[in-house]
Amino acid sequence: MVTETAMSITPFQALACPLDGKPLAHSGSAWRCPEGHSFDIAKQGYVNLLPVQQKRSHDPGDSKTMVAARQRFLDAGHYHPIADAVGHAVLGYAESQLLSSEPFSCLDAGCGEGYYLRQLADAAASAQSLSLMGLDISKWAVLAAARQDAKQSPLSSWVVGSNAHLPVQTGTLDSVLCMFGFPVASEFARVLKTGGVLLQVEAGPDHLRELREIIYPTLKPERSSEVEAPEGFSNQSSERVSYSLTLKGSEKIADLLAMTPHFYRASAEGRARAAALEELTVTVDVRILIYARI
């Protein structure tokens, strides 16, 4: 069933060929460029725009296991305050375009299984018109996102692709999200319109500190909190989201660890210490950095 809110939300269409940068046109069950390159739309509703020459491995990005762990963890609402803050920021900028004939466009660059875009769609007022796209280098993540989106009505374009070579036409986006991902400022600047916004969410100094203290012998010194705007951007604002979270049950703790880079960075002994826990209270501490495209 499509809600009134969902009716004002459409998949982003200004895609670009990953081989030559030419605009892609949606034609039947594929996207095609003027040079004849064609990319089939999978039955689940996503398109793979990651050519083999842009891959660093056979199966890049998060594994199927990591995606499943993240989906369980996020669907339980543990990071809802983060999604709420991001949605509030994005929709605040979208409100300034209510009189525009074009919908406010947003790319989640490193979308995972689509949680933050779904939360954004749910938070949008019926008067707000959004055009959404989720991109991730992991085919398993995009597959999971597309499957969940298809349960009601496709709200977003779901694309397998790389932040280093965004398959998006130049100057077509109003906003870009980079949630705990791998920011590529030059590409974000290229695809954003002048005055468009980049919302970058990154771990703060205390993020998951209690878990890190268990799995690592010592913690690395924290980076400076002073962050310069990337080239092509100006500082707009920043926000800190911090709260305490208690996880009960070894399965939930295992999901948290599995969805983070710490799973691979920790030693076998560190992972074993985490696996032995039945309850864990951790600090969630993130920074939302907002930049404007100049």
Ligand SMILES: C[S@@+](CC[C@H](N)C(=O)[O-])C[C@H]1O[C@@H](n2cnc3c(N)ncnc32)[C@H](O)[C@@H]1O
Given for the second form:
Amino acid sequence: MVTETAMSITPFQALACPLDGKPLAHSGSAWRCPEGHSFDIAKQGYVNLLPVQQKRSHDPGDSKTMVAARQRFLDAGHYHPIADAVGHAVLGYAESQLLSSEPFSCLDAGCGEGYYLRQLADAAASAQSLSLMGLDISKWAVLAAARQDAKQSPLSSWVVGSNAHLPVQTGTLDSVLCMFGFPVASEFARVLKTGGVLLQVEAGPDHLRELREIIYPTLKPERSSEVEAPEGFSNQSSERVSYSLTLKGSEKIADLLAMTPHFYRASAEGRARAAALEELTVTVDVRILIYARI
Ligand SMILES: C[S@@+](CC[C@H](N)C(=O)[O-])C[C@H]1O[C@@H](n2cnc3c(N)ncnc32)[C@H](O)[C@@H]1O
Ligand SMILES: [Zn+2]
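Target state, the form predicted together with this ligand; input state, the form predicted on its own:
Everything in the complex follows now, all chains and molecules, and the chain you saw is the first one.
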């Protein structure tokens, strides 16, 4: 029998200096490393841990327009069943740690504007203690996430950084989420504890098929669904979330297109065909792949 304690959701603290990997300590309005590097916490509550030498462009990641489109689309609840399934999976693992004195930690690597971490916090039972971190290479995404979490006690640490060099201390996380993102398995393996879990969410073969049929002249054949566990991980389980979604109004259809890679891949004619639609029924088909750190 588990004793109920007050739920606590706290920002993850085991950050590391992006320049030398040393632990960062929170001091006033900055994070500091023992070598003297210092990273200011912006007034919106996020910290930029992406040094210029790790940037591959001046303004990497999703643009302000894409972030705003994703925020409107997700806030309308269109991907709620995905958030539900992911939250259920993460909280299932967190439950196994209910008696531990440590909170269950979760990094959303490529968190966008933070929708899935907010949903996770909402779904947590009162007995679950979570320690959350959202990281994205896009300053616009992290800014939007921090703004929506601008409470007296924020739910999550919000960090501008790259999955390729996570500013996180080695072996400190219980779980990593990578949703429609850019997985870097070696870094995920480094920051996870042994037995920690990686939950990767990616498009399945039918994802947004009807939209793709409109914007592309022909559809590419789908990859095989056999997925090998990345190095350092074993296959744990997988789940498919699939449903049909009707979008009414050209703005909603434009928002969906703007938040996917198809926005860049499609030709101008393809985008124009999508822009002319007033209503669209699309299949949502995603896979949640769960791997355990060995
Ligand atoms: C398709 S969006 C998904 C956002 C969010 N996970 C969601 O599902 O709503 C991909 C995100 O990955 C971010 N991104 C791209 N390269 C990245 C990298 N190297 N490290 C971290 N984030 C990255 C982009 O800025 C963008 O926010
Ligand atoms: Zn340092």
